[in-house]
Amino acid sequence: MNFSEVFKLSGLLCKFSPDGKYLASCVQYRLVVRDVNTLQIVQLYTCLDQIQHIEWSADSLFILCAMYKRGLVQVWSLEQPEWHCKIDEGSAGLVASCWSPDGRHILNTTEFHLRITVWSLCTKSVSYIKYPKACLQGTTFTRDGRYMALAERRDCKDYVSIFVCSDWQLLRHFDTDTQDLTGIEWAPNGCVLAVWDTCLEYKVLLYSLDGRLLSAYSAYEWSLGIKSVAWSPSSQFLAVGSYDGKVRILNHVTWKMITEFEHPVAINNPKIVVYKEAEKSPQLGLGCLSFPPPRAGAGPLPTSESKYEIASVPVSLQTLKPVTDRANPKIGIGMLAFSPDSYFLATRNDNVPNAVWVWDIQKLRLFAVLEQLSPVRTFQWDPKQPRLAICTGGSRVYLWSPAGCLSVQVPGEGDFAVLSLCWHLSGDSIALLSKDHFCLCFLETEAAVGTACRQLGGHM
């Protein structure tokens, strides 16, 4: 693996554009632009406040940057320079924007959720979507861009509304039987929309795009219910992770249970591979593992370093005692996704903090467990194999794939936090975000990963 310098950063705002080419970050109220192959600067633009929020257009050629706090969003365009737009929402406020599919339509939610503002790029033409809801995931679109799904309220009564993106016209109005609609998210296939209740009422409801009601799924009652939903990219299954601690899986032919999965502290079975970090003693000889040199008026090197060590069952895991009387309890799935083949699932149980669970989802079973030393902060796939990349908030960067796991040091001067991650779509980069910086960590190719594989027992 090498590392790039290190860059100033901005509230963890940096973003990948969707063709690969470009890197944007925020430094306060600027905007900068780097070509990913050399990671110089291609564009610098200065925007009229701290920028809170910044998305790519679809087709990469646009960037907004919002402004929440001035009601402010300033869109620029990386092949005209020159051009830019300034959308003002006024004594309206703000408190979201984003790109429609399209790239030529900006979505601005207005402060209370009084209206969802949709400004048109091409005409200058303005629409308004009355009654948008107030919950954690109230907008969602289909993956070929065609439809948008809205969660409303009105009336006391939850609604969804089915848009047209290409000419904003209602498709379909219905509404659905939940207490209080909490998230909407359409399959990756555009065919089914999963729509969940509040973690009070324990419902997931499935639609088809003219508004049929497909089947409706309850695990169980009088107890908080879903806490986090997550589809396969091959829209073959929901996972439905709960405050019970466990993890349900639909099927797209029935959309009944399958299976579930627990999360127990103690594993005794001798088939799933406990992978331990541990710190050890600095030595001198790190095999193919190479790191660049240090650069120059880079601080010393740590005097510890960790690395995985494979746990003998029977292991217990570190929990958390959680306070139950306190709103947003820490225990149940709160993190759950898929790798990009389908084939695995990882999840994060709150009140066990610190690991990480893998699930071979072809055979339904555990497949690994990964525990850290520190809570896990996120993990994301590698968007092109089943890779999966974890930062807990130290200095290291972890990586799992069915060959073993990799604990890497991320070089530098003083501690670099990892607070956040992203990959490239390539998947041979990954963007490291701490508070006030980030940095590139370049991976070596498949080829090299599975040579130092072999060399390592097929443990890294």
Given for the second form:
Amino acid sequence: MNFSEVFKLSGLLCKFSPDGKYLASCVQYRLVVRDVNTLQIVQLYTCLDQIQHIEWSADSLFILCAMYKRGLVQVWSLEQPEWHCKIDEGSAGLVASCWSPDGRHILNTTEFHLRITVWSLCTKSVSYIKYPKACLQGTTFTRDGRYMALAERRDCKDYVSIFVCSDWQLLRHFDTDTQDLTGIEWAPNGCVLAVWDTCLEYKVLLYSLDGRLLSAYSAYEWSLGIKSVAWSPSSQFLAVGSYDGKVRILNHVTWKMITEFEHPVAINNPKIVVYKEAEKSPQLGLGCLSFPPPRAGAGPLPTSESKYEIASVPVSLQTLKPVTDRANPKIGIGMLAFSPDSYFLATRNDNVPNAVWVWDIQKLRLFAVLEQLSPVRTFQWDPKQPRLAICTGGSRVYLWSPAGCLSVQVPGEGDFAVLSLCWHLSGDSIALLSKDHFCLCFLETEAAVGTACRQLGGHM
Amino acid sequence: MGDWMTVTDPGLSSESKTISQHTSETKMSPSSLYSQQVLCSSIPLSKNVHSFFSAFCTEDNIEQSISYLDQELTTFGFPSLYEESKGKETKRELNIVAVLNCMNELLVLQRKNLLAQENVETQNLKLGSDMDHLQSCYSKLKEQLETSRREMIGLQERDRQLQCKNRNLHQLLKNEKDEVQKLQNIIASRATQYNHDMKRKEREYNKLKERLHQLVMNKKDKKIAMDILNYVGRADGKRGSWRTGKTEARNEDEMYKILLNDYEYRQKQILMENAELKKVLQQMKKEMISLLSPQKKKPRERVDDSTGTVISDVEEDAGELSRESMWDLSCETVREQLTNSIRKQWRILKSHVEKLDNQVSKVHLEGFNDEDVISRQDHEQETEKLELEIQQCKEMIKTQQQLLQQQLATACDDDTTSLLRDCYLLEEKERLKEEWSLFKEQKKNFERERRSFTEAAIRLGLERKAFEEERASWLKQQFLNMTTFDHQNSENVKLFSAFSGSSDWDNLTVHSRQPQKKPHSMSNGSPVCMSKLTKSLPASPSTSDFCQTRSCMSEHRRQGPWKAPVRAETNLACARDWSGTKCQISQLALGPRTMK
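Switch from the form predicted alone to the form predicted together with the partner chain and give that structure.
Everything in the complex follows now, all chains and molecules, and the chain you saw is the first one.
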């Protein structure tokens, strides 16, 4: 495993281009585009203010940089550096900006969700979409980029509009039976839209592309409901994580629940592997110091080593006592992610913040549990194989695969607190982001990883 | 008493008269006898009679007495005491014979009465005891009755209490339910209120939004604009098209096409799955048929009626379904037939398996106990044997170590012995660490010591011969006591491990030029091999060896904390772990000899 040198970064804004050739990162008001292989700077653009959001267009030709404070969006072309485009939303303000899937339209959401402005880079046309709903996930595009679903709110009722992205024509408009719609998400096959209600009400609605209600599911009443939703890449399963600490898996045939994954704090089943991260400070005993250093070329030793130990069952995980009299209590399943092959599901229960559960979807049972020393910030699956990268805000990055677990110290002087990470689409490298810096972590080929994984629990 | 009798004389006589009258009437029934007896029970009879007569008849009144007696007797039915009078005036004569007869009869009667009295008395006693018994029984039963009544009352009380409690709990439950209902109602009402308020606020908010929108739009905000160098081409290279009814229809079409494609894809998948399942089913069926067919003769030969017919069905089905075309038919036509036949076969299989299970369990039950006992015995024997072996090995190791220490204490200087001791304790990590600082110092003097070692080695070489002989004799004796040869091997290993821990084998084997002996084949401990081994044994502790091993050791010590086997809890475990490396050990053991 190799690491690149450390580059400057601000606002955790670092993204691989969709074609995997470039890496865009922001430093204050500058946008830096690097070649992924050489890490040489390819282009450098200067924006008018500090960049708050960047996004690659789907064809990797353009990058938009949003400066929400100024209500500005600047678009840069990779092919023609002299080309420029600036969109000013003026007094209407700006809270969100994104590309349409064709990479020729930009959707800007104005302040107070007054409207969504659709700016075209091809023509002078500007379209407005009124009544967008201010919610967690109000817009979603199908994978093929053909359709966009938009949550709307009119007359105190929730609606969903489906637009054809090619000409922004309204295809379907229907009201949803929700109290306060919170999120919408297309199935990867683009034929089913999952709509879920506010956390006060456990309700998932499934709509067909043509607006028919396929099914509605509710697990319980009264208490807090859905916290997170994820489709499996095969569109076969819909995983619904809720505040009761369970994940319910719905199937795509009957849209009924096929199983529910409880997240037990005590793990008794000996079949489940529990990896426990263990801190190991270097021994200062006589035995170690008296020896001549084994290799003169070795770098400075990290202040402390961490490694995974396989804990023997029964194991009880550290739990957080949730403060129930506050809003948004830290309980329930806050993060859910299917592996790219749909074989595994990784979850995080927010009142057991140090643990990541990995579920075997083929056998519909718990497969492994990773307990970290500090709360898990994010995890992301390798886009190519079942391999999970985890970061906890410390100076290490953790990798899980069915073969085992690794804990890798990010080299470099000073602590590199990994706050976020994102995989390159080839699965060969990960960008590790800290508050002010980022670096790339290059993974070995599969065989090399296999051998590394075989030394389970060994120190890295 | 006599006085009393005299006093009571007339009364008694009169009474006895009435009694006698009464008895004559009742013909001497036992009850009357009893009552008579009761009357005069207080007076002993013989005395009574005597006193009675003494008082009754005196010289003066013989006549009256006789007449009185006569009268009495006649009333009792005895013959008169007087002779038959011839005339009225003549004085009647006393008939002695009659008197005597009467007396005899009275005596007989008396005896009878006594007997009867005795009987009655015993009966009375018996009855009395019976009575007592019954009375005690009665009282006991009464007590029992009382206690059970009390118990019953207690139980009733408890029952009442429980019922009371139950009622209370029911009440509580009801209250709780009411409470829950109330709370739910409250929640619901609050929710509606909240929703209502929310709606109100949202309307206001919408109004505000609308107004804001108008303001933002009406201001003709110059700022709202796109500043672009030049418009770029569409990603697909086409030109944008106008929105018309046509595009709408096209979009609609496309959408349905996508949906249709999805459904088709899913149908295909389901079809594939179906085909797969059908295949499995068919295979299962075939296998079932083949599995069941060897037995079908048996059940048919038996009186079996159902299975026989079913199996014939199965055969027919098999014939039918083996035609591949059958499987291409849609399920509806085949389904029922298929499921039925599968069900039948499954039933047969199940019963068959159950039968087999029963048989197996029977056999198992029969055979299980013996086997178990045997295995346990074996096991115990084995463990005993192993324990014995362990003991022997330990002893062996101990004596060897002692010997070696003795020898080295005499032969080597202090440094050597301390080094040696340390070697023994290599397995103990803690001790190693404690003494590590000491060794560091020693390391500085390494070169000097080395020279001294070689000197010591030469000295030792001389002394060694003597020791060898001594040792050989001792070992011989020891080996003769030993049972199996394996111990020696393990001991051998142990010896080595005690000396150099887990030092590099490669490094050591380099020194041994002599080709490897074959200690593996020393199965029965042939004398030749034994002698070889005994010779090889003493070689290991020699100082010439140390000169070589020391370098290894220093190396080893560097690796010690990592490489030393952490799991060497006991000497034996260590020896057993390394039993696979026998050849290397023997090689090593032989090494010093070749050096010479």
